[in-house]
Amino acid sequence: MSVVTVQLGQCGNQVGQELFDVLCSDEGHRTTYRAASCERFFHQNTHGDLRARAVLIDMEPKVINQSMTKAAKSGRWRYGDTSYFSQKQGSGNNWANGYCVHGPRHREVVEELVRREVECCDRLAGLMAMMSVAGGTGSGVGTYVTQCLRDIYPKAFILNHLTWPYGTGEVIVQNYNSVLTLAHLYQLSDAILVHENDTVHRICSQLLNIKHISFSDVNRVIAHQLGSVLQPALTADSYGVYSRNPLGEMVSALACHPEYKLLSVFTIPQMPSSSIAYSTFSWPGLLKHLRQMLISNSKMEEGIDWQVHPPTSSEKTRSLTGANFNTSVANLLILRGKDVYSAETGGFEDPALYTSWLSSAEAFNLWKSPVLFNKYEKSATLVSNSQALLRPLDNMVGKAWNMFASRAYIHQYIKFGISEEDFLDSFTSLEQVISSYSQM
């Protein structure tokens, strides 16, 4: 089964080209392997050449270029020549100009490219939207996309792929554009993936020691982090073949109430590729800082809060949870690499680390390939629908709130369509969210 990507935006095709990139050069020499993941994301003619199964689209040319001219000067994939749709004018970083004019405006056509992508799969497993919160046209676009992606394909799994926008702010209405995203592709999606812009830049700086950070350095983090989840691996219940449906399976295993959506990712190890030659790994060490990630809310193995630890029983019951405990909803940990089938998973099927209502049994969910990934001798990644997201979804809604009750470029979005209204319940849905997470 395939997943057709559908790249949004500036930030959507270069994360969406530096994940194909990963998805090709990953060496799994196992034939199975290789042909599984070719299956999910490459198209192959008969002289073995792979397409990527994607589409592109931006409302401005240059990173589209870019993108297929990497690709193609790779030497392993390309993307299909017509599979893009770009114009000569953007959106000017308002969700409204491409939501309301640029996404209904070449709807026909955007529609059309991903039907053609789709009819080359055997059988679809489902679609990825990739794209920013901040800008827009990934978030404006992007969400009305995602919009006509559930009217044609109301029986597909849909995850949305986000790039949250630095706190200290990249566009000064960013907390606007990602109120109406979220709002709106929360209820449009099955699951929504989130990376932070913040927390990837601190993975680049304190551990893998890049000097002069650039945006390809955090886009390559990001790929990473969404191959180590995408790429193969044996489930429960595949029975020895590796899973077929990975976004169904992903969806199912961690999106199993409709107001929890939000999808975090935590890694490890994180290292430079000239220090992994001198490095050694075993699964107790890794999987012991990796539940401590977990429960302390810590994206990197570096600096965390050893003080955190699960509630007691008599805690839970007289709601003393600390606030630093970052409580889960389910949770999906993938092995990649030696001895998998070794490793001793059951600090993350603790009962203390959910909510009350799901079982653990229900809540957690292993899958493992012995394949290596990324050059590590070992990795493990946590797909977690947990707190974790909370506190800057709480941060983002305030700043948005905070500029609507001052009247602050809201004439900016009313002029292509937006209404005072529309604001309103955008703001009324992800405070619910926030609320459905705070009481967990």
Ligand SMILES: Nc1nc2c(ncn2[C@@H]2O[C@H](COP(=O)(O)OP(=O)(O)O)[C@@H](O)[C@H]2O)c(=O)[nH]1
The other form holds:
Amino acid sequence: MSVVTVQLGQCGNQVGQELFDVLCSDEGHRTTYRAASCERFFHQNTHGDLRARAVLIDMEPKVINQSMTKAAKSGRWRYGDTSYFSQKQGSGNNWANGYCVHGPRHREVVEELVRREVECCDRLAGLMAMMSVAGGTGSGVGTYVTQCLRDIYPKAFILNHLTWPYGTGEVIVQNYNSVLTLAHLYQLSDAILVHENDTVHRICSQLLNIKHISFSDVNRVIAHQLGSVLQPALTADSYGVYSRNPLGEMVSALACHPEYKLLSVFTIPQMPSSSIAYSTFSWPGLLKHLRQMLISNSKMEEGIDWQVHPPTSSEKTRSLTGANFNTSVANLLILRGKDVYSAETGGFEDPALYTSWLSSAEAFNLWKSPVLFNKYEKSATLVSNSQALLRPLDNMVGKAWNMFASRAYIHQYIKFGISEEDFLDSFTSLEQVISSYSQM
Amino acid sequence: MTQSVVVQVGQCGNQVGCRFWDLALREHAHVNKKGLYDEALSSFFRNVDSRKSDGRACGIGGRIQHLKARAVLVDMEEGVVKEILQGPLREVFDSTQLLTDVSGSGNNWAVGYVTYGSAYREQIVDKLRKAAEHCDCLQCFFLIHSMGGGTGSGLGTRVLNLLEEEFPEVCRIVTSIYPSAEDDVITSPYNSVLAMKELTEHADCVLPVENQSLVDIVNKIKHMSHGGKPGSTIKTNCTVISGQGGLTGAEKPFDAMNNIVANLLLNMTSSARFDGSLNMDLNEIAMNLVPFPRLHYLVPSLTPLYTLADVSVPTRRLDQMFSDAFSKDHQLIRADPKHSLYLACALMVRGQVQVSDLRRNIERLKPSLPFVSWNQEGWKTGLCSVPPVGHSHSLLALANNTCVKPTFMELRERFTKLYKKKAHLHHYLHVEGMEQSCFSEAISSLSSLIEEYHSLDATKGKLMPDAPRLSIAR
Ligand SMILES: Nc1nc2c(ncn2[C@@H]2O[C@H](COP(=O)(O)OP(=O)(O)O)[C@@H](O)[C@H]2O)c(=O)[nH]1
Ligand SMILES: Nc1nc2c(ncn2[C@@H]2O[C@H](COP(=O)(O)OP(=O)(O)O)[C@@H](O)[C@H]2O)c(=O)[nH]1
Ligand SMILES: [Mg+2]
Ligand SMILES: [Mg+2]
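Could you give the coordinates for the form predicted together with the named molecule, as opposed to the form predicted alone above?
After this comes the whole thing, all chains and molecules, with the earlier chain placed first.
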């Protein structure tokens, strides 16, 4: 089964390009793994050339040109020559401009591009839309396009991969754009997988020791984490055959309740590529760290708070649990590399990690693959539906709400057809999400 | 890529405009080594093959034939435009882009706005449409004018109205030269206040520039380049007042001052003309910097003003550049942003500067800069990889800051002084179609603008509680 990716806006098109690069260069020696990965993400022509199953969309031409050129230069894969749509003038950091103007104006072209890509798949596993939430095109057009896809493919799994903005410095109205995007996507998407730029930036500087960090450094980290989720793996009941539908199985493992759709990723190890060859890891060590990363909500194995522990059964009555304990709705653990079958994952099955309304057997899922991923001898990734994004979401909504209280910048949105009422609806639905996650 | 059209009106508008075109050509010549007409050039220039009788433009990627400025020049006297047509920039303009009259506006806003505005309306719209038709995707109009005279002030703001009527979707960024207190135009307070009402109502962004600030900066640079401290010699061709390397030879009065304004425009448009790792589109300026429609006055500051001959301690100098952008003597109006309130701030950087340099400096400066409570993180940044000619890097800060208020209050005072005595009023009321109510409406528009800044100012330093969040019924 195959996944069709839709890359939107500057961020979506830059992150997407890095993702396909990782997926393609992650050779794996086993031909079944390779074949499964290829079928998922690439279309292979009779000469064996790989073309990404992707559609590129932006309202300005520069980024798409760059991404297509980079892909072609890799010599290993490329984008389809006609799988893109660009315009001349961006959305000016305005969600309303993307959602109300550009989206509807180009609806047919975009739908046609996606339809063509879907028709190239023997069977469609689902759609993945990639974008940032802070700008105008990815956020606004991305939301609109997701809505169209939901209409056309009501049964398909739709995953949104979102990049959340740095706290400061790039787009002043980023919290408005983020709120509008998230509130709308929450109604449309099956699951929302989030990377926060600040967090990934810290990984680049502290774990990878990069001095002058560029977007492509950040994107490589995102691509590595995403790749480790999306590449073929064996699920508990797949009997030695690679699972067929990564999106569908991920959604059913993690997003079992419409109130809880926010997923974040924890990966270990992450290190400069020059050090990989000289490092060895043991599964117990990796998993012990990863578990602590999860419960203390730390995206890095450095500087973990080892004091955080799951509440004992007497503390389970909420308020007593340490404020820093990160409660999960559901977790999906993906192990790749050497000796995966011997890895002991019991620590993640502890009921104390989860809400009371799901048994840990339902809340925890495990995928494995013996194939080394992206040069790491062993690699563990946890996709978590937990309170991990609660604080950044609450911050985002709080700042946007403060701004909204003085009605600052609202006229810029009204100009394109968004009303104060629409803002209020979005705030209301995100407050609902915040409340759900905080009352777990 | 998108294109922009410059509309320069009146003596000042045309003189500043010409400095812009001269320095823009110098900058592109510096960067464009192959002589090919590229996207960067296309944003402000057409490439016209003069052998073809219809003067049709040639496409991107071909050789540069004849560059024509995407501009419309309007003046109601002939002098300035005539001089341009005899000077080295004559090649850049077509007679079809020009509109002149012979008798001038007599430093009277009403003559410009009402009389000429009505007489030339069709012709102006026609020329604007032509300029727009030459664009493949028109993003922005840049209007350049002075506030104190008659043509730029009156007809200029009338043109602004026409732009809004004809091209409602195209962004309007206005560069307005404000008169100094000792301006030789006696009626300049009237003209400025009448023009202000139009700017407040019809522009997307206004970049106010005060002649007094330009004079101060010019004097400072000249002083430095004559007896500065030893070791701090200024490279004379590396200052924001220098036009060296441009087409125009001998300097005229105002040239040094106008070069500063030209540099402001070059830096603001650099991200739209050249590549960079963090592009800032022109339509992102208003979106990020204008929280309320009327409060769209963005105080510009330029750094560095000059490059020292000795090259040392680059990082410190880079950080100095960021500090200077917030100091009083780098602002293009007489104002002190640090001691007023920021609503939002953009940093548009050019040259070899990294995102990490930006982040470091914002973190460093933030604590000393008061921001309005609901926009504590009101920073917008752009990085353009191509530095200005003669510099390794540069910074243009655009501050939406309540520090514009004193300038506006001073203007109101000067207006009131004249208006109380009804001085020169009859010159205006003689103009057919001009009513005395225009004066009272203009002054009350200005007063309410001042009041709006004032009430924001009043929140400064007060700890504003977060707005109570929506509560959700469960
Ligand atoms: N991680 C990452 N973030 C990006 C990238 N490009 C832009 N962003 C982020 O995206 C936001 C701006 O949105 P952008 O995608 O440029 O706007 P759009 O083109 O209108 O969709 C900011 O929060 C940036 O930090 C990228 O390549 N990688
Ligand atoms: N900075 C600058 N100011 C000018 C220039 N020419 C005139 N001014 C100022 O503009 C005001 C007079 O307006 P002017 O442009 O001459 O009138 P107009 O031709 O009727 O628009 C006065 O405040 C002058 O000091 C110039 O080239 N540069
Ligand atoms: Mg962008
Ligand atoms: Mg004059």
